[in-house]
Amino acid sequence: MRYKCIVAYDGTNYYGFQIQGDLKTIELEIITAIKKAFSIDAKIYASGRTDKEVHAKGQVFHFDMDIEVLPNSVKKALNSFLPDDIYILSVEIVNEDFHARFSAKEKEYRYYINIGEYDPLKIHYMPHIDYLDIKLMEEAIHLFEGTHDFKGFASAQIDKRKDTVKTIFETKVNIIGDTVEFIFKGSAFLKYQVRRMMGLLIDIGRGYYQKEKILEVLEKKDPSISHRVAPGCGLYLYKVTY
């Protein structure tokens, strides 16, 4: 049986999603919980990897078991063995052709910035950055929309065989009190892509560049131009659509 799970987590104390030996990662915690709950060494497949300190409200993964267990029982069992900063929101049985990564049609990331007074209770969940021209950032963010080669916004160490052409369907900026929310909906995203896009948006918002800098990076495809990587704490994998 194949189980599709939606999981939320606070990435503050983790070295990202992907398992890295004995380092504390989200994947390691989930695999350990599955082993404790069902006495199996399961391999899980996620919709994508999140970096160190990045959070998720709607990460998706799947795994297989030879036995059939009611989805709600799987949810309760896994949550009983997971730490308090990781929580399985839902579980369902899906067809064997479902794949958490390859079946995804759209991913939504959201990035949050505190533009009010510094708040020590928020700093692990959004960076504090003031003096931003939000209107200019809102104009600039729409330049990411469409199908582009995003190599200039990817990690410099990205596999050269990886396709760097991606499509961003929609972008949006919302102001919620002292918090600014940036929304990116796309077909898929490269490693560091959203954080590099946000890094350049922040530089534009602080007056270091004009919004046309985005077009220059897209054209030249050089990651060294989009050098700023926004802090991981402000990034959330919000939703994956199938």
Given for the second form:
There are 2 protein chains.
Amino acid sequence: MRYKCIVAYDGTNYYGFQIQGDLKTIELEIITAIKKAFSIDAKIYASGRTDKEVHAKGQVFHFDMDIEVLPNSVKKALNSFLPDDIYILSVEIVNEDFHARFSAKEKEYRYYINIGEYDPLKIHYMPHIDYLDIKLMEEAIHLFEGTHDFKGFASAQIDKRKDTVKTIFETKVNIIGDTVEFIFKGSAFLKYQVRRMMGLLIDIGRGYYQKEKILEVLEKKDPSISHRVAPGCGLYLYKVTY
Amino acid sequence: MRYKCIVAYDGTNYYGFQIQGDLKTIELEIITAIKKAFSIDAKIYASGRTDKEVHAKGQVFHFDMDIEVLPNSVKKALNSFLPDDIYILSVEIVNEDFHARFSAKEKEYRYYINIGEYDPLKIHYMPHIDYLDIKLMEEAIHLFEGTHDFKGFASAQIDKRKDTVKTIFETKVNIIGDTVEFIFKGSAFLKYQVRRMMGLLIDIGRGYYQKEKILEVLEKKDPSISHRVAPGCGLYLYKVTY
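What about the form predicted in complex with a further copy of the same chain, after the form predicted alone?
Next comes the full complex, and the chain you just saw is listed first.
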């Protein structure tokens, strides 16, 4: 039986999603909870990794288990063994051809910035950046839409054989009080891609670059061109659609 | 010169406001920042203490310093030495007869509860409590208004000589999406008073007690009557008025 799970987490105290030995990671906590609940050494497959301090409102993973357990009982069992800052929102039994990563049709990331006064209660959830011209950022963000080779926005350590052509379906900017919300919906995203796109957008919003810089980075396809990587704490894996 | 400061903090990682030796407390961090900034061993006087994990949006304290420094420079200097989760919002030079505690005319506390689905991103900022009848809580909260002996809502270890008669000017309940906000404005509050009032309100909202239980606790004036103390993480010292 294959179980598809949607999970939310506060990434503040984790070294990201992917397991790294005994370091505190989301994956390690989930595997440990599955072991405690069902006495099996399950391997879990997520829609993708999230970096250190990055949060999730709707990360998806799947795992296989020989026995059939009611989805809601799996949810309750896992949540009872997970720490407070990781929570399974839903569990569903899916066909064997479902794969949390390869079956994903769309991923949605959101990035939040506090543009009001510095707020010590928000530091783990959105960076505080002032003097941003949001109108310039809104004009620029749409240049990311469409199918492009995003190699220029990838991690500098990217595997050269990796396919870096991805499609961004939609981008959007919303201002909610002192918070600015940036939405990216796409087919898939490279490691660091959203944080590097946001980093350049922030530099555009502060007037360091014109929006055409985005086209230049897309064209040069050189991930070593230095530009700001936006802090992980503002990023949320919001939703994965299948 | 007497300096009045308004400070906001995330209480999550602190053992409350009041200094307790080397334990991580808000007061210790502020005193340390003053020492680093101005090389003086200042004593600070706050409007009141806040418990472990309790937050502040507008705590007030004052301290004295022989030299005159521009208020905005004091703000910048202290913030540069304070940790990220404590932030001085404003500094002003006041008369010598100003006292952060004794001059306070009104204190406003707010308490937040998540009544929607469990959210791992909110656990340090509001408890998750479901099955609450907010209408019952709203009817009950107004019974706290007026001048009463709040001894029944004080800490069980309260000093018997302490004056426990306080006035609550106003109470209010607001529902904002999945969040319920409870507002208490009063002359002053006893240790644990807001959390014990909220604890009883939660029991009323869950149907364990009728609202008349509030009148009974006020009348009996016995702080040892057991009722729920609401978690510290949902409480915010919101504003102090002089």
